[in-house]
Each structure stands twice: as structure tokens, then as C-alpha cells.
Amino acid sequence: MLSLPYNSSTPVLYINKNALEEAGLDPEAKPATWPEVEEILVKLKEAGSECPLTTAWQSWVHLENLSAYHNAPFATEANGFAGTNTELAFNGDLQVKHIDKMGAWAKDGLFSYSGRRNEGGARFRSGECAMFTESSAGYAGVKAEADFPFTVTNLPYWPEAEGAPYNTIIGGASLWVMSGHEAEEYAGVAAFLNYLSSAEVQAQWHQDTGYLPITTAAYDLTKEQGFYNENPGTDVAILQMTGKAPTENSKGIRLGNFDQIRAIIDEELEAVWQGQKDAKAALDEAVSRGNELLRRFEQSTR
């Protein structure tokens, strides 16, 4: 088997100008860190916000990439990578600090809750929501459907992380090859993957969705026909993923039975944000019951 990267993003933060305009902030504010967005959040809130910030795919985005982009491990083992007896480790201090204060966030009304995957992106492209936590690959349904102008920039970081930031993480999907065929049909596979991976096809796809480019090839020529230029912000995610060498914390995340984690993750920061529970007692239990799920599999790969 091999595969190809195809559909990969990282997630980065979009701001409404009008919104910060409105609010008597600046609208080409591009706040670093999150106390920095605090701020701003508080302020749109006076100005009558119901709506200051929202977010796609919390795991991803709040846990996942959080922990990366401070150095902080999401689980042992190298996140995984580096053997099956792996336990979660996302209930740390950086985690439970992070979701503490999104959890004030909520019950303050300065972040409302949208939904467990993508909720949170019409609510921001019909102006609803001020400031969103999202994918890169947001960038082709804003660009499309909001009509304000808005801002792409870097994921917020806690300033008092040592070396912070360093880099997110990739998510998205591949294309797979199996194996099994004949000879003749992985001609034509060699032949479309060649293509799809041409510096040419892989610019537009970058260009056109917000999705990231898989060589340096199709960045480099993106950049030469004055993409990023015309567009700022568009290279925030490419430059957010390689701007740091990979830790052993940031290189990315494999863990048996994810998808299941993940559901009980969203699960948990849900009570987080209905107020019925504190942040540590949720991250605690979603690392427990977790853990539960990578024993299985562990106990499956023997």
C-alpha cells in the first residue's frame, strides 16, 4: 500500500474586520495570544456581540493543535508514534488552563458553542460570529459566501508556554493505493498520482480551497504568481506548520480507535461548556475513559 496526501489543513483563527470596526477595535488587528483575544472578545461583547467567537472541530483545533503548538503532549509514546501502549496525556496544565478559560468564555457569553464538526462556519460566513477557530480549508467558503472583509491569521498561543509557539499539526485525508491489481491499472494510478502531485494541479488546489500544498514546488510557484500578495493571510497556514522543526510533541497524533476518543472528548468539553463541569474533571475523565479504548487496542495488535 502507499498513499498521497490530498485534502491537508491546519487550523488558524478568521476575524470579521467589520465586526472589530464596529466594536471601536482595529480592523486589521491580529491578535498573537490568546489573552489578546480575550481582549478583543470582551470588547465585542459591549459593543453587543451574541456571537464573539466560535469554533469548527474542538478536539482538532483546542486539544490537539493546542498541544502541539505548545509543546505539550496529547498522549505518551511520541503521541503514539512510538508504540501501541500509548496512555493520553491531554489533561495537563496547559489543557486544563486553556479549556478553563474557554469554559469562562461560555458562561460569560464571549464563545458560544456551535456544534461538534463544522457548525460553527456558517455562523461565522453570515456574520453571526466575529472570530473563528477553524481549518485552513475554511478559506475557500468564507471567501465565497461572506460578504464583509475578513482576516486570515495565526492560531492564538499562551505566551507563558516556554518557546511557544511552535508548529500545528496537519489534518485532512489521503488518497490510498492498495494492493492487489494488476500491473496496468497501477500505470494509470502512477500516471493520476504524478498528475494530481504536479506543482501546476496542486498550486490551483491550494489556491482555490485554503487546503495546504503537498510540495514545495506548487508553494514556490504559488508564490511566484503573486497568490499570497493578492490574498494575505493565505500563507499563514503553511508558514504556522513549518516555521518550527517538529518535537516530538508536534510532529502529529496516532492513536487506535481516535475516532472514538474524540467523541468522548467532544462529550466532555460539551459539560465544560453547559457549565456542569470544571475543566480538570472533564479532561480527567476523558483521558480515563480514553485510555479504556487504546488498551483495546493495543490488546488487538498483539
Second form
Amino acid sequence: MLSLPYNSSTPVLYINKNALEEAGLDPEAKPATWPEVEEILVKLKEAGSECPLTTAWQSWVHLENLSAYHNAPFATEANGFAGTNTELAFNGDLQVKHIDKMGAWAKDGLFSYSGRRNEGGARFRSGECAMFTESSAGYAGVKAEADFPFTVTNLPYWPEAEGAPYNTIIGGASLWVMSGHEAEEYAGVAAFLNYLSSAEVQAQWHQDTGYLPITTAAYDLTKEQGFYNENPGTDVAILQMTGKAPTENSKGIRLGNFDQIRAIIDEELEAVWQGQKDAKAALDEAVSRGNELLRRFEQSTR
Amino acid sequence: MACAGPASSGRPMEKRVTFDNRLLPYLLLTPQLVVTIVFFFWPAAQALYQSLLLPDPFGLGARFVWFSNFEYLFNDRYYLQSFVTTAVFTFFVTLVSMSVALLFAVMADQVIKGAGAYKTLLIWPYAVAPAVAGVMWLFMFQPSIGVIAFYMKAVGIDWNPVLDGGQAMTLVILAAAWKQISYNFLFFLAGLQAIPKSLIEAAAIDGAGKWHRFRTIIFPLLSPTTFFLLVVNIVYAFFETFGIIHTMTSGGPGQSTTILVYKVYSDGFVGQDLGSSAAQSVILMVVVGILTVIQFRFIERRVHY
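Provide the structure of the form predicted in complex with its partner chain, given the form predicted alone shown above.
So here's everything in the complex, that chain up top.
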């Protein structure tokens, strides 16, 4: 282990039950696939919704996780894990199809873009947006602020992709311990990390925030306490992450200059949502701009 | 050592107050020199040096790459586009902040009752940090949470700076200009108060109207202040506005608000690509240097001191 995973989460779909009911839909609906989601979006729009669907973290949810979830490569060389000579690959058929669909939804008023980070959260929690793809860690905020009943369900997938859905991947952060300190300081660090990863602390952290528990013991403890039964949907993220044995494409992503690459992806996706570029052109451009950054990174590691 | 000034003369008949200590002038200059060396020359030299390096991902080592950081930048058409974006942004920030400040200064100069309160309130925004200013404007104009955005939508304005590049640009220009109005106001007000009242009164007696007096007497006499502020405002828009961009738009939508200094910030501090960030700083430094020289050569000729 390089560092201690801490606030890890994975994207899920949040649904405002009242919005479904007002549109004459089954409020308990849990659409599993994007075509099922589309049917609901059309009805929501017909019923007058200004924002049937929005998202947070578009690159993470709609390209990185989309790719892992359908066992499609985001980048070559096992998403960068096998070497720094990796090249981006998220302009494949599946990703182009998905972004093209979302572009069409944006044009038709079925999908409303909120911003690059999690600006969409306020719009979902206030009831403006009916459906919201966001990190499982958005749970605490939704639970605290939304004055309507909501569903948390799996990120939808495309049924025609072979073997889909695979597992989704994590986002978040981890704790690093730096070298160069005194032995007794490390003893303190170790005690603190042991405390943080103890089942009780992890279970509480997981239940309060929606972040994933980092140990099986914390998951089992949460189950024992009956939390998942009382709060349906809170185990969706865990099951979705661990549902299948991860493949080369769904283990995670390791790329240099990834922050800048995500900014490029944001820029190109915005061009799609504005209707300035089609999905294929935007993703091709993002791949080629991103590859330049990867080559730059490769040089710096030589 | 000939430039040591008054201290070099030792004639007994000299009437002026003189200081015979040769070191004193240097001593008096030291604080300013130290500040300039530590906060300008040293970082500038560092930037020049780092712009020739390609550091490794964790910043533990670096390779000397000559000018490849610059080569990379000038081959990037998005970087070149960002010059145009910066020009538009700087032009409007300077125009808006200076003209509004001049208007306020002229008006505040005429206020008799409660002048102090007006002045204090007008100067206040200068104390707000750029990032905080950005967030405040966001609370008003962000389409999902903004108070004013809510009413704009309610009256049917299609307000969506999250996807509309022109609206996003307008928003960051207003926020950046707003923050600088106070500073400009202060200097314009001081400039106005330094204009001899007798000149204005004489013009009034000769029958010159308010606008005529402003155009032919006040504005020309303000020109040293205006020129100074022009230089300062351009430097402000070029260098000090990344906090506003970062909190409000992150350079988006697309690259419509990615100004040069924001890219320096995001590549260097967010992306950890210090070589490229340093090269961009050097380019920025050169651009502002050239602009300042142009201003002193061509615009300053029209300034009446």
C-alpha cells in the first residue's frame, strides 16, 4: 500500500421521488439503464421540469466511470498503470455514443449542465433538478437539505455493452505519511491511522458521509447495526464498486497531468453541451490535447 | 559614487542642509531595495531559471530542457487564443473600473454633507481579497444559487454563464473591475482635489458649463493620475485577477475566461507543472514590460504634468 485510502466514493444516481410522482411516474422507479433513464427524462420534461437531469464532476462520472463500468479503456497501458507511455482512449464508440446522447439531451432540455464541480448539488437538493449523478459522498448533503424523499440507485449503464455493468471506480483522497521524521512521531502516526481505520470510526464515517468504508469489518458492522435497512440506497455504492472482479479497465486510472487533462475534458464537454461541437469531434480533440500532456509527463519522468 | 547626491559636497558656504555621511543615502534606500530584491528580482530570476527546467512529478528533481517549455507553449493554439482573451478582459476591466471610478470621484468631490461616509464606503471594496470578491459575485450571479440570477431568470433573461462564454466573460470583468474601482477612486479624488479651484472658478466666470469645464480643464489636469492608473490597472488585470477567475469560472466555459495569469496559476499550483508555469510567467512578464514601455513612449506624451 502506498497510502491509506480515506475519503473514497463512487458515483451513483440520486432521484427526487416527488418529481417522479408529479410527472405521473412510479416514485419508486430505479432505472437501471440509460434508455430507461431517457424515458423518464422525456416524461419529466413533458410534465414541465426545467432540469430533469444534471450531474456533478462530469469527467469522473460520464467518462472515467462510464469507461470502467462498461469495461472500455479510458487510456492504453491498463489505464496508465502499465507505463507512462499511455495514450488516452476515451474517444471509443461507447464514450462517443454516451456523450452524443447527453449532448442531444442538453439540446432537448432533458439534461441541464450545472458546472465543472458539484454545483448541481444545490439544484438537486432544492428540488430544481429531478435526477442527479453525483458521488455517493453527496449523500450527507442531500439527506441534510432535501425536504423531499429521494432514491439512491446504481449509476445507469448501456445494456448493449457486453457484460455491462462492470464495477465503477473510486474518487477521493488518501492519507500519505512523509519520510524524515522521528521514530516516536511515526509511532503516533501509526496509532492515529489505526484509530481512523478501526471498524467503529470507519462505520460512523461511512454512515455520516456516504463515503465508502475502507474495511470489510466496517461494512459488516454497519450492516449489523441495521443502517442499510433503515437507509435504503446507502449500500449501493459498495455493491456497485465490488460487484464484479475488476478488469484492467475498471481497476482505476493512473495518469500524469491528470488535473490538466480533466480541465481539457471539461472544456470540450462544455462545447458539446453548448451545441458547438459534436461528441466525436470534442472527444477526439480532448484525446489529442490530453496526449500532448501525457507525453510531456512521460518526458519529465525519464 | 558620484551619484551619492548632496553628501558629496563639502563646501563650507553651502546653505542647504547637508548630510556628510556617505553611507546614509544607501542606508535610507535599503528597506526599499531589500523589498524589491526579495519580492521582485529574486522570484523573477527563479522564474527565468525554472522556465528552462522540466521538473519530475513530485518536484524532487528537474531536467534542464533549454527552451522546450516555450516551444511547447507557442505550439499550443489554445495558449495563443488565451492572449486574445486576456486582451479583451484587460481592456474592459481597465475601461470599466477607471470610468466608473472617475464618475464616482467627480460626484464625491462635490458632496458636502457626509462626504467622509461616502468616501469610506467607496474605498471599502479594496480590502476584499480577489477570491472572496469572486465568491460574493458568485452568490449573486451563479445560475443555480445566485440571488440576482434567480430574479433575472424570473423576468425571462436567459442567464447561464455556466455555458455562455460571453456572459461568463461579462461576469468576471464586472467582478474584477468592481474590486479595482476603490483604488482608482482614491487616486482620482486626490487628483481632483489637487486641481486649483481658481482655474475652475475662472472658467465658470467665463461662462464654461459643467461638462465643458470637465473636458477642457479638469480632465487634462487629471491626466497624470489617469496615466498612472492606466498602467496600474493593466498590471492588475494581468496579474492579480486569477483568484476571481478561479472561484467564478475556472477559466470556462470552454476556455472563454482562461486568461494568461489563470493558466499560470492552474498549471503551476493545481497541475504541478512548474516548468510550464514558470515559462508562462516569463512570457507574461515580457508582455507587461512591453506594454508599459509602449504606454510610456506613446501615451505619456499626451500627459500634462
